[in-house]
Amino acid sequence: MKAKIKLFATLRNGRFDVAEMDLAEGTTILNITEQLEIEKKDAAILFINGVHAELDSLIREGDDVAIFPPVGGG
């Protein structure tokens, strides 16, 4: 199954923007978060098509996923 990764922030840096990735039934936001070798305290904030979603968040067919880092600022 397809679907839509966004990256935001530091997030990007070495790896991308936006990407379709080919997934296999049953893949989670961890799932993904560790293909790309991101720290599990790194992937903060998560929506599935713009809904917050937590780390073991099934995905589907079609699904726009966005990962974000810690909000950070003052």
Given for the second form:
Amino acid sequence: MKAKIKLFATLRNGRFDVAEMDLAEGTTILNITEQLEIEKKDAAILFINGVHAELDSLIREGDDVAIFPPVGGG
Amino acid sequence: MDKILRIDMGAAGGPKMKVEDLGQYAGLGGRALTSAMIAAEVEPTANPLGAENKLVIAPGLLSGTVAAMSGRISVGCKSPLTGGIKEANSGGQAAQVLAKLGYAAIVLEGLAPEGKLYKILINKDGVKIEPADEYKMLPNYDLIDKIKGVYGDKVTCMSIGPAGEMKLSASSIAITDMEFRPTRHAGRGGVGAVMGAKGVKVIIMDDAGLKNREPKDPEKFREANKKWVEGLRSHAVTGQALPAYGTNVLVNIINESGGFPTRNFKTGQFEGASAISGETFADIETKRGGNPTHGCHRGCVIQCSGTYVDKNGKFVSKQPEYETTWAHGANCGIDDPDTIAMLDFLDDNYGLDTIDMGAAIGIAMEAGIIKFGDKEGAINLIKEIGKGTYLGKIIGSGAAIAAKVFGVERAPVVKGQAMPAYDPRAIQGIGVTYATSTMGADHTAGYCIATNILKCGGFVDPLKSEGQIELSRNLQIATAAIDSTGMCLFIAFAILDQPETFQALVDMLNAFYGLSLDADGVAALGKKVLSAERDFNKKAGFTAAHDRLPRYFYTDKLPPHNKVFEVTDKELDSVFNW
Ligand code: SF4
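Now show the form predicted together with the partner chain, given that the preceding structure was the form predicted alone.
Below is the entire complex, every chain and molecule, led by the chain shown above.
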């Protein structure tokens, strides 16, 4: 299955901004961050299709996955 | 900081000043002081631009000390925009300098005779008030240039631009930064108009020859400040994300969450978000030779600000804040950083609140005066304000007035003040703060984004109404206390997550003043501030009906989540039940 993976802020360094990935059924966000060598603490805020997700959330066909490090502002 | 400077701008024979002891205000600083004074001394039904209103300028309790982050200043009055009490908070050099000069507050009272304009000079030798007719209608940057020629660039200024002189209800008070540029603004609620009504163009402060304020217990203070700085440096947000990208790092994440108000709050995602994100701004600044990491005052260790330059490396403006980037960007359908930076400069130069300006232009776009996405058109509308045309005056009066004049019913305002960069239908917690804050729609009053979106201090689902009342209540209480210390609110990210960093802040207050405050004491201070503000607003005529969002937030669904604001009126009315 295919899903779109988006990285932000410092997570982009040495990786990518956005990539279309071919994933096996049952892939979680954690599988992706491990594959990309992103430490757990650096994958602080996660969204699937604009809704907050967890590291163990399952990714489905066509999902839009966003991974942010800890950020703040206001 | 043991005296109060009062200046009666309307005294017979010209402005008259007196210096007083703190009296009943001893132990108060920042917002606690401005709100206590306004509540005690200003008739709640007073005309905001009349002689009965006062403008109170107060550094925080820890300003003027070596405590990191302590350079925020509070500006209080009855707001011409909301009709309620106002505390507009700003960075820049003024808090540190005024505190070192020994003033807990400057209070401008009375009403200057029509057409009179003054400058106030404060240094270690005293205070001088002089006519300033030569500065009439000067924009802030031009004014500061002139002042530099006479007083040098080591002084600090608080000034109004043409918008304040015209008494427009979205006008700001500019405060100079470390480079002596008027880039920092007490922006919200039309505080500039009140300074304009008092006939004060600029306050020039000089702390030459003065030392930092000394704590009661220097040893303990130094120790606590060390832990404080360590805590701020080690937290991922205050130590890394804010310095690297500034507040604008929020563009992508708020857009992702579906709560990024686009084209006058029609949708929650902007297709041009990436082009105006913090990542893009930092990139541009680095490539062009600007600077993405810069503090707005001496002693800031987070340094969320930056300097934006044009293609030739020439200064355009400070790095626009997230709120500004959103207001002039997504909310107007504009995806061009250069245009946004130019609008930021023009707002600063004329002395205008960037949030209400972006919201007002969004309204003008909805009304068809210019099209969404019209970059030149947006710039021209702000320039109209500088020219003082009727169209300019309408825009410069903020989104609520512009909406009425242009016949637009979808005005994103509460108590007359424009909503900032988060749609309350997709981020329900911030809707509670917008609705109930004593300030009108204000994100900083209780920044639920931290917990709704950024997972600081836990997590409360932004798309549900559960837990939002308690979240907003606790944050509004904590914020009222922090705004009284002179600390920049961005410390909240670290203290929400790190109890030892919060303790370091309490320890600093205790060591400085010889107190024995604990967490409950801090909360009690916050509640006291809010209660005084609520009480003032009630007497000014505010009821529960004013603690609501505009109707369309309850009826019009916001894509992509297709949600409306779901927190009930009954729940909203319980925010201040403690
Ligand atoms: S963190 Fe930003 S807003 Fe706060 S004091 Fe520093 S530069 Fe100013």
